[in-house]
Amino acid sequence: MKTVLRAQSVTKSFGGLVAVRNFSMEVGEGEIVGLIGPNGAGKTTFLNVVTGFLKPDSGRVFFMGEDITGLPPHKICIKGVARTFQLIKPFSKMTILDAIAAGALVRVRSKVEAYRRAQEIIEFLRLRNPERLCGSLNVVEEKLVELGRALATKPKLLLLDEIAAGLRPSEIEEMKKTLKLIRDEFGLSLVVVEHVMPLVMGVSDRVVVMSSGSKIAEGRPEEVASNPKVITIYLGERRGRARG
């Protein structure tokens, strides 16, 4: 299998904490991993250093063969890597249609080829009536305008952070349904850091465990599953919050 993603010892910190410890991970051709953690185990940090928000302490970032490491985000993204983020911030005032055609423009120069683009994607994610303004849009709307704009730029390697986030569990069925058209249909690889098990284990074929900035366990999902480590994490973190 061909290596799309190859993360080497990635180290970030802010001032005395380290957010991301000596952490190293590789994702296949085709391939949908997981990647999952306690809160603060330094999942988004990693992907902000991977698509060139965050330049690593130490380590180096490959994709496709290429070292990325510390590229800005608008060449990475050109290159073939997308991601939608934690916190959505949509394009209240643009339609549908204007928010992911936007990011065919990363893509294509010509307006008509974005639009073309946009309207396919539109198509395949089954969003109504792309005439309406983004701000007018319910939660799963919104995480479909986000995922299409990614998809927009026709990546190679698509990272998606908490797109399950707020969904109820018939959405999320849906969801999972349509990350692995999406691999299946694009031929796309990609990363999903995610807090809601259903879906991450549902739809990966492997899944690396963070906690505390570092990996734990790497697996088949029914393996990570019966991981003693990875059972004493989240019930641990499960008590906190009980306490709480």
Contents of the next structure:
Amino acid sequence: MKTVLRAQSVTKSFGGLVAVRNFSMEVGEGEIVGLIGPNGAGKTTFLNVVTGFLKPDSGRVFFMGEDITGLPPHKICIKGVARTFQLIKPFSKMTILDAIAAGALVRVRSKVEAYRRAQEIIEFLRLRNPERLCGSLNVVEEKLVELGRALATKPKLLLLDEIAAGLRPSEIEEMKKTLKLIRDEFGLSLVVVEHVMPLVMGVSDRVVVMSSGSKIAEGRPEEVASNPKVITIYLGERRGRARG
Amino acid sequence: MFRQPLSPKGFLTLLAIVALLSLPFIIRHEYWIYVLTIGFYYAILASTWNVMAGYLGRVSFAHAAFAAIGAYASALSVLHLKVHPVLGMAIGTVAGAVFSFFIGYLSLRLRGVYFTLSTLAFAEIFRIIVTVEYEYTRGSLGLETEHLIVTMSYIPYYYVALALLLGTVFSTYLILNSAFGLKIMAVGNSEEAAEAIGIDSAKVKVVTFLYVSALTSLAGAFYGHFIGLVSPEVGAFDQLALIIAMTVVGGMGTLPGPVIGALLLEFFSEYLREFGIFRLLIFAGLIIVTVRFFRRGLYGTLKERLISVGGSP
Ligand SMILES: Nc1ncnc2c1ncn2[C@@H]1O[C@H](COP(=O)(O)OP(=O)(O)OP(=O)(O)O)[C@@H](O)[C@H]1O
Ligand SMILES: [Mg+2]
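Structure of the form predicted together with the partner chain, please, following the form predicted on its own?
Okay, now the whole complex, with that chain kicking things off.
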């Protein structure tokens, strides 16, 4: 299997706090990798380093064998890495069609062609009334537009930061299907950062567990789920939450 | 059923253009022709400021200053290089482009407020230099300059200003509806999301600021050769405030809004002249009332109502 993403000993700290510590992971072609871990584990920070929103203190990020460490976000997107945001960043005053077409512009020059590609993605995601403003949508639609915008850039690697947060169980089932379909139809690799266990365990080929910035476990979903270290962390977190 | 059919909109636009073209034949009063010409000047400034604030989401406080840059660059080149005012206006435009490129390049890469603060600082520095360099600029007395057209009537100026305004609105329309326009709006909505989908946000911001400032300088240069005098007043803060008020009253983030707001406020401010000292008070009251009852400006609110009446899903 070809390696699409290779992160090597990435470290990133904020002041005295080490958010990501000597963290390495790989993603193969067509693979869906789940990235889980308790709140504050460093998952989002890691995604920000991969996509160029943060520069790592040390370590390197390779995409398709090429060193992309420290490139600005738009250049990393041009290389073929797309993402969604944990706190969604919608183009509120734009229509669904315009927002997704804006994503297509990184691959095509003409607006007509961008609209055509956006229309395809809108149909694929089954978004209705694409003339609506992005600021007027429900949670599911907002997440789908966020996803569609990223897909429109024709990525080889798509990083999703808690795409299922705030969804109802039935919607999570839908999202699971959508993600698998995306992998198959668009032929890309996915990194799924998620707290929603049914989704991440159901969709991932492999799961990486992060805690306090470090990798503490890795393997097939069922292996990870029965790993004592992982259980301890999650139980500890639940106890912590119950107390707080 | 969301998209407005293009024909009524196009029809209204055409109607407005025809009306503006024929106005000098209807209004036989030179004074109101003069007022409308000044109104067109402000309409250009409000339209271009609106591209920054209403679409790119960046507030420039140097907008009036760029009009002054154009005016001074043109007046000085007409005076010293002995060029025709038309060439002077071209030089003024280039001067605006050059200055805006440097300001934009230095400050637009930083986050929002730094840009606004930089434009504020720049506008103030420019004003001070112009006022102090008396030898070249005649300071606050103002620099006399050649008129663009030798004529006894304001009508030729009216048509030149109208042509500049239509050119500005039309080119802005084309840009906003192009692929680049999508990028402008993307950056205006969320710079980070725009970067994440491969948009070079710094480039989009610098290019947009350059376009906007060059047009503003062109308008300023025209204004100088219309009045025949260029003073620091052109770039003063109250001018900026007026431009902002016009945009907000008409409807920020819409194409016709700033034009409507500019013509309306210019008209009122002239009409209210006879109220002397109460003029500013009434003027401010009008603005507050408009903004209170038309939250998105006159045109913006009207458009919103029409859309909701027209029936969305
Ligand atoms: N910009 C920042 N400045 C300072 N500290 C930060 C910043 N971003 C994240 N942190 C800190 O770094 C640590 C890791 O945060 P991060 O957001 O990466 O965690 P996460 O795994 O995504 O958590 P969650 O599951 O809650 O989203 C946290 O302690 C957080 O408070
Ligand atoms: Mg996170």
